[in-house]
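In the form predicted on its own, a lone chain appears below as C-alpha cells.
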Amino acid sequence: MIDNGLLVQMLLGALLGLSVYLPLAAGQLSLATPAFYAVGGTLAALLSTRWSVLGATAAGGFPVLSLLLELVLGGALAGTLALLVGRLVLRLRGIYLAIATIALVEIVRVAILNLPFTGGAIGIFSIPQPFTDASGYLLTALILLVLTGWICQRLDTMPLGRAMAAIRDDELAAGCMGIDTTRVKLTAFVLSAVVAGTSGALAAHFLNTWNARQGSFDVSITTLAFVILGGSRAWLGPVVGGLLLTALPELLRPVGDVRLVLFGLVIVLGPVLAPRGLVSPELLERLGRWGSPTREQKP
C-alpha cells in the first residue's frame, strides 16, 4: 500500500531523475547526481544538528523557514561544486564523461566518509524534523517537483533550451553556429546539481539520518534507470521512471526476496519492450506540448 512516506520517496526519485535529465538534454551523459545529492543532504544535516542558529528549538521543533534556507543553501553548494568541477569534466564526452562523473561520486562519498565532523560510517543521526508527519514533506517535495518540471518545460521556449537541443543533436554544428557550447553545457550541469542538492537537503530531514551511503555508485545506476525506463525525450519521462522504480520495490515487498529479481527484470526488459521509454514519442504527440517538443534526445 502506498502511504505518504512512500509518496515522498517517489517524488524525491522523480527529482533525481530530472537531475540526470538536464545534462542529457544537452547531450551530456552525467552520473554525478548522487554526489550533489549527498552534498546537499550532508550540509542540511550539519546545519540542523551542529549550528544552533538553524538547529532544533528548545521545544524540540525545527523551524520550517530554516528548512527552506537549507534547501537554498544545499542547492547553492551543490551548484557551486558543479561550477568548479564542470569546467574540467565537461571537456570529456560520452562514456569518458560518465566515468569522470562516477569518479566524482566516489570522491564525494569517500570525503564524507572520512571527514571528522560528518560521523564517519555511522553518519549523522537525530536530524530535527520540521513536520510532525510525512504530509509536510509530501507537499514540499511536490512543490519542488512542480517547480523543476515547469523550469524544464520552459527551457523549450528559451534560447538556453534551444541551444541545449542543438548541442545534443550536433555539438560541432552548434559551435559553428556561434553557440557557446561550453557555457551551455556547464549551465545544464549546474542546474542538475542544484536540483539534486535541494532534493538531498529535503531527504536528510525526511530520513532523520544521513551518511555517505546516500551518495554511492548504486544511486548513479538507479537514477540513470529512471531516465532509461521513463524516456529521455521529455522531462515527463524521468518523472514517470522515478515514480515507478522508486515505488516498485515496496509494492513487490509481499513476494519476499523474489522482489529483487522482479525489480531487475523490469529494468532489463523495460528498454527492450519500450526502447524509447514509457513516455514515447507517440504518447507525447497525443499529449501535445505538455510533455515536450517533438525533438528526440540521444541517450
Given for the second form:
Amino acid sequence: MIDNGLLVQMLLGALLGLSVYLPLAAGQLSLATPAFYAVGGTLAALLSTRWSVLGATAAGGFPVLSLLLELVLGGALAGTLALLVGRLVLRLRGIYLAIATIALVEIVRVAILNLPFTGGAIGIFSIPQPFTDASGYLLTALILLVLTGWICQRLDTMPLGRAMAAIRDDELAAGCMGIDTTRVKLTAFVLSAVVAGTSGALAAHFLNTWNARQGSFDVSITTLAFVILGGSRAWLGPVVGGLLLTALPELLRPVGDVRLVLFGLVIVLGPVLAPRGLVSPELLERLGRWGSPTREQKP
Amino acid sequence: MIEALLQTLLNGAASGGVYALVALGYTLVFSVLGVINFAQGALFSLGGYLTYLLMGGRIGVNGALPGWGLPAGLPFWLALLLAAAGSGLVALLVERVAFAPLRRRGAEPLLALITSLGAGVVLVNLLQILMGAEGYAFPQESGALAGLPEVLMIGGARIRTIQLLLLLVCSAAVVGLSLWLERSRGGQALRAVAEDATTAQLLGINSDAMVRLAFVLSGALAGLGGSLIGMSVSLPGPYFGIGYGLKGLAVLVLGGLGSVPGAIAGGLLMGLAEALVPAEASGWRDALAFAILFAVLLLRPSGLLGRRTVDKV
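Can you return the structure of this protein in the form predicted in complex with its partner chain rather than the form predicted on its own?
Once more the chain from above appears, this time first in line as the rest of the complex follows.
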C-alpha cells in the first residue's frame, strides 16, 4: 500500500510541516509556506524546461547535479522573497499576520496563473526526470529532511533557537532582554521559506508537472494541520504530522469518495482529542532528550 | 460611456454587497469569540446548493443521488430564506463540533482555526459526494424574478435585474442586521458579550446563547451570499464558496476586525475596485483584493474603520 512514490510525498509533507513549524517556534503564525513552495517549484520547472539553462540531455534525461543546483536556487529565491516580504508582514501579529500570509499565498497563486511564461492554468509539464524511478527522489527527500531536522535540533542549543523560544513565550519580555526580535523573527521566516522553496523544486521534478494549484490556500490548511496534529512544541511533531496526514488520504483510498470527509473529521477532532498534538510535551519528556528540545520547565 | 460606467458600478456594488455579507458573518463570530470561523466559505457553498435544491433543481449524474430533486420547486425568495436558515443551523452544528469543545477546555484560539477549517473540508466534500463536482445553473422557470424582465433599462444602461435584486437583498440584510444590533435587546446583549463576555455574564446575559446566535446569524449571511451568487452567476462546484470566504477575509481586515460599518464599507470598496479592473487584466482580478489587503495591513493594521487597541502588558 505504501510504495516509494507515496513515501516521497510523505517526506515532502514532513518538510512542509517543518516549514510551518519554524516561524511558529518563534511564535509567528505564518501560512505563507505554499507561496514559497510554489515559487521554488515554478523556478525549477522553468529552469529545466522553458528556460532550459540547466540543459536536459538529448536523451530526455536530466543531470542530478542540475537538480541539486535547482534545489539551491529554489530555496534561495524563496528565501529572498521571504526577506523582502518578511520585513513588511512581520510587524503584524497573531491573526493579522496569518491573514497577511494568506494574502501572499493568493497573490503568488494568481501571479503564477497569469504570468506569460508559467503556462497558465495547465502549468508546465514534462519536467525532465533526473532519476529513473522514485527511489532517487526518496533518497534526495530523505537527505533534505534529515538535514532540516538536524538544523532544527541544533537550533535548540543555539542562541538563535533560544531567542526564538523566548519570543514565543513572551515577545515583549524577549525584546526587553536585548533580543533583536525583528531579526530573529525574520531569520525564522526566511529559514521556513528556504525549506519550502527547496521542497517545491524537488516536488516539481517528482510530480513531472507544475501549476498554480500546487501552492493554493488548501496547502496552507493541510500544512498547518501537520503541525497542529503532530505537535508544535518540538520539530519531531510536524514531521510525524506531515508523514501521517500525507499518507492518510492515500491509505483511505479504499473507502472512496468519503476519504476527504474523514480527513476533514480528523482535522476537526484532532485538536479536540489531543490539544498538544501527537508529539506532546509529556511524550517528549518520556522520550528523554532524543529529538526534543526538553527545555527546563519553569517551576 | 456614462451608461457603461453605471453598469460597472452597479456590478461592483452587487458583488461588494456579497463580500460585505461574508465579512459581516466573520465579524459577528469574531466580535464575540475573538476567533475566525474558517468554515464560512463552505457555508457559502452550502447556501447556494440548498437554494438550488429548494427551487426544484436536479442533482447531476456524478452525485450520490443522480437525477434526484424535489417534486416541486419553491419560488426564489422563499428558497433563499429557507437556505439561509438551513446554513444558519449548520453553522450552529459547526459551533457545537468545532468551537464549543475547545472553549470548554480553554484551549488556544489558534486551534479553533484548524477545527473550523476541518469542518469546512467536511462540508464541502459532503456536498461533492451528494451533489457531484459539476456546475449547476439555477432553474429559471420558477419565477425567480417575480415576473420582472431579465434586463432593465435604467438611464440608458442595461442592468440585469438579478444584479439589482442582489444589491437590494444585501442592503436589506445589512441594514436589518445593523439596526437589530443597534436597537434590539438581543442585539445589545450580543454587543455586550462582544465587549466583555465575563461582565455580560455577571449582568445576567447568557453569553453561550449569544455565541450560538452569532454563529446562526453568520451562517445565514453566508448562505444568503451563496444563494445570491448562485442565482446571478451559477454554482460552478462545491468549492466555489472557498474563494468568496477568502475574499471576505480580506474585506474583514480591510474594514477592521470586528467593525460592522467597516465590513460593509470594505465590501463595497472591494467590489467596486474589482469591477473597475479592465477586461484585459481580468485574470489578475482575484489578486486585487489581496493586494489591497496587503497595502492596508501595512499602512493601517487596525483597518480602515477599526478601533486602535493598545496591548496591555
